[in-house]
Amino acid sequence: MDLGIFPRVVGAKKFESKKMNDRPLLDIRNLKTYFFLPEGVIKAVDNVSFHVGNREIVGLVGESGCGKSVTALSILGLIQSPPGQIVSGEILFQGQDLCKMSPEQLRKIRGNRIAMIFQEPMISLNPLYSIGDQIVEVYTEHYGLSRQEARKKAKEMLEKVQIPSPARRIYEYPHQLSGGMRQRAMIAMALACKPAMILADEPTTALDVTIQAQILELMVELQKLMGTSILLITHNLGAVAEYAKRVIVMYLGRVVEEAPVIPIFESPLHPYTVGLLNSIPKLGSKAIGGKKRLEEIPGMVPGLNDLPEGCYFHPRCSKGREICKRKEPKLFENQPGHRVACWAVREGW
């Protein structure tokens, strides 16, 4: 695959020193993103810390409403204010704190150095503009190319993401494309500036299984070619097992476990992670075609405006004890590279 379609940024800073390559590309430290509503304060992201290394794919998993998407939007400075606000914390990208940047500085990074693939392309793409025009805007905005030059680059980018007949598709509108082709167009837009980091927020949710696999394979192929890091936000634990290097598990705005992909699947520590993995159908099990039901996590996810004291998971946990109801467990490293926030693991119950 020819990377000649990506224009060179004149005067762009090069991050090639050993010192900069050794540190994480993205380093989130104690991030808190709250929403101040009439009914109370919603702690959507509550003291979250994790990092993504250079050329690394990291999976961010958890049930709906656990704060995954809000974390991604916080990175890009896309939290609507009011009512949302980054209350505290740092979001270090290539050593610079995005939280301290002005809106103008963030605009230069957003879509250029950090790109996002949204969950539903039919909603994310503008229905009033052709696919080509929306990719052209990326090149004209960030590189100052003429529309003629940008259109040529946009056509070549559609070829790279394997959209058939790109010379014709470039003039079509989102409603004229299938779900798979819309998602490919979103990937083309995200990769147009050859970003250092991609935030992929449920990139295959609305697609059938076959197209999901094609889209994920395409993303990983381009990621390896371009050296891009990916934060893969998903419910699809199978995709995480296949493509991610590390996994971060979130529950109600907090990180409850983080580990390399093999330990997290072979020996999960947090009861919530165990519950997520046990709820996956396994080939050959009686739960597929048999009478045995899949295991489920008991109880319901509480509302973010009615959170329990102590460990947020304790009302649904079979290992919960009195301390779990009173005191929040902190993340600690149980094994090298394997962090967990659980009193049962810490105390060895």
Given for the second form:
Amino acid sequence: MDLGIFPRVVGAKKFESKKMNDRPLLDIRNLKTYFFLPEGVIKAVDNVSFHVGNREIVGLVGESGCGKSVTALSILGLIQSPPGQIVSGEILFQGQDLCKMSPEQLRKIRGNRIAMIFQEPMISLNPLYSIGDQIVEVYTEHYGLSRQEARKKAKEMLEKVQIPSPARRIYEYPHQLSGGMRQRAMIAMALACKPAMILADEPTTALDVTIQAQILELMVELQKLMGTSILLITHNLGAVAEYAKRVIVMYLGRVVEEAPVIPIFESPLHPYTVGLLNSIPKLGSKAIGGKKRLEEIPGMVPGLNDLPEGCYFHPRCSKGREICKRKEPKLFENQPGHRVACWAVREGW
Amino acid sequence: MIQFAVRRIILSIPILLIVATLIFFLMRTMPGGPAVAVLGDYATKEAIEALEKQMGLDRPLGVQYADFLGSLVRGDLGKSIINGRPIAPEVGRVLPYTLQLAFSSLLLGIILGIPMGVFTALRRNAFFDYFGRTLSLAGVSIPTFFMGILLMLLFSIQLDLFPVMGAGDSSDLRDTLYHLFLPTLTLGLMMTAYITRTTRSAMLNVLQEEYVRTARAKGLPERIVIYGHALRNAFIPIISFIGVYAIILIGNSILVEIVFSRPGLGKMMIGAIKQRDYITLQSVMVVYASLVVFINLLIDLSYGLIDPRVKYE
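Could the form predicted together with the partner chain be given as well, to go with the form predicted alone?
Okay, now the whole complex, with that chain kicking things off.
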């Protein structure tokens, strides 16, 4: 059954069953994406489950190499194979399992219903195509528009992302635009078909600090306008605190904590999340007095091909006990909506 | 673009000047000098002096050099020592044969090499890739004269399909193509091998690029991703290498002209060497050098057609 059969008017809302209303737009269940390399199997995404609701902004945070990007690429079916492969799990998008779709079915969803914004617009845009042409392609492919109609739509889209004089910019090439403008063009391309879901993979990391806020503001503005959901993949915790409704924390391919944004910043449970938050420089009395040093998480992130037994975080964890070395902690719901995978929290050490 | 072309042509004048100078002085370092080269080791002193005077070799070197450059500027390539006929018209007569051969081989190399390079890149490490790579390694390694003889044995002797030698009647297109086939195949297969290898590695590089992933994330069909977004970017390194290969091609065309007894610059050059006709030799070398400079000019101009970042200012 599809949500789309119900008329989207306010009055109709009470007739929708509670269950259907709650069905998330994107529901990832036990996703495992492994890379089979000569050196061994890399478990980049290891049994990850989370969901993103309609019109929801969810932050996916963690250090580089924790599997954030691989998760996003798995959703789009863009894992390079070989060596990568989705080993098991389900990726339900509007109730349909993307993992079971044929490449052709999945292609029709990519860029149309689910779009992606990449980290570095300079290298993510094709240097030999004008930005207009790169947006036009999306329309000619998914909407079957003529080039002329598509060009008109592309111009409208550039206007929406607030690129000045779009009629001229449409003919310009990526190298002729500034970093911020390039990312705006990238956003225009991603939003072209009014997708239900945007995967934003570090959308501001490569930009100047002054531009970062502008781009995020723009994304959120358009998100509200179009009713899109966003999976905001980032290590910029400030951006997450500002815009996300819920936060998912990943460490070495596993989800270690998941909670609404306020609890995660006010009372983080997992020692890794605590460490992440403590390593943000803060302004305030403690910092000004010079009494408190910026904290860091001790130790190194182990290589994905050299993972410890049990909880992956135990070698760096101050609360670690014997069981952490042996047995992997499963996610459990500590408070409604706040899930964490930690023995210390579970056992109340 | 036209302005750029004109400027590049002007800039190539110093290059040609240096090449002509090098050729001129190299010729003068032949043991005993050109006159001895012509008359042989047992010529009398008087005979040598008389010939040197006749050839203007008794004049100071600077005068000879200025005279040589002056003639070149006027398009005068001098007169053959052997028969006294002007060289320029002879070059004009044989040059089309060499150009025909060079361009048809290059075309064959591009038509076969680029698709093969793309396919081997897409089937990386699969059977077709190993097969294609082995074949192109062979193509690069087998000397052209040997390849020419092999093809001649197969197509002319065993199958009796194509002629062994000559260029045919130049006014008859069918006859020209008929005679062009085997020499083109010989050089073209070598070019195919080179271009396949280059295309394969260029494609493998480009396929790793972020913008190819973006193209896929947009939901474009694989056909457009590969032949639009990826291959177009791969063309930039491919074209640079084709410029280098064209020079290798010209060098090898000399051998092919000899093997197939085709008229052409190469045959003219080898003839000049055999007859110790150093004026002809010197002129043909200058023509070859100009050809290489011209190809490089074409390569530089073609970048602008595919890469908007290239500016001709």
